[in-house]
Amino acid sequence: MKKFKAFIALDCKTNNENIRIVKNLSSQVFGFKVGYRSFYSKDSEKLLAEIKKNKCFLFLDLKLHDIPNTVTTAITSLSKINPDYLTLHISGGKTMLEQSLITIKKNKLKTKLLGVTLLTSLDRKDSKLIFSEKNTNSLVYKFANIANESKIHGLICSGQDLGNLQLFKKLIKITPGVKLFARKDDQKRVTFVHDALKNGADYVVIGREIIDSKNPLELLKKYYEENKNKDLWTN
């Protein structure tokens, strides 16, 4: 059975609900993303075990950002979990990224490190204030370049940034903030899953549109029926 090139963001209110989503969708999707909300909640160990049991990829979205020594010791502490993907902020610096990669190798982890460029919640004003660069595209490009030079495995990037980042062929690109289906009012401003995957994303991340739907499995099956001929599925 081919799997949808998507990570489902497990951002439900409780980990029991997240576990239900994993049981329900694991045959359909490439993996699951566990972020702050679920990782720091009760029963997160059970959730991680369920993802493992269902042989899906685990994307641990902890966006690590600290001095290199603290980040690398955190990665060593995560060895027991050995996630398939782990995020860290590129703004933590090249040394932090390089040391993180060395730690992955030293601990023989399978983890692929993904750099967060610029949070999409930050606008031109924030970007100028924090990074002295009001052109957010240039800033994202600079961050991607640092990720590339540090040789980490990939990037988290918005659908809008994918064109700009095509040059970084070796970097895995994962795109959140995408929609499966259009609502009347979001035709223009939203990135759709099929566009993101066509424009260079290796995987997308989808959260609320699926986890808040009445029947997540039906929704995915409907999407499959409408898009099975496109290159959105992997073995």
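Return the structure block for the form predicted alone; the form predicted in complex with cytidine-5'-monophosphate was the one displayed.
Lone chain follows.
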């Protein structure tokens, strides 16, 4: 069965609500993203089990960022969960990324490591303030090159950065901060789902637009009807 090339970001107030989302949408989407709020909340084990039970891909978004030894021990502690995807900040450095990959192989995990480039909540002013680089395209490219050289599996990147990253063909590209339909939010660098997938993203991440909907399944069906002729679904 074809599935929408999207991870749904599970960020409901409780994991019981998240579990309902999983049960409702698991037949429609590629996978689910679990971040800080849900991972560290009550019943997180039940949530992770429900995702695996429904044979969806588990994207654990913990954005690990520390000295190499601390990050590798964190990855080892996640061995029992064995997520399909796990995020790290590329700004943690090449050695941290390389050691993380070694740890994945050592523990025989199926996990693909995704490097976070520049958060979609940050713009050129933030880039200049934090990294002394006002050109976000240049900064993201530098991060992507570090990820590529360290041989991790992929990138988390804004839809606006996809055109700049076409040279990195071996890296999986997942784009957060995307829209199904027009809305206002707190992310400064956003794009639409169909544009992100057309411009080189392998998958997208959709959050509040889905989980805040009164009927998430109907929202996805509406989107499907409007875009069913586009290459937005798995083979």
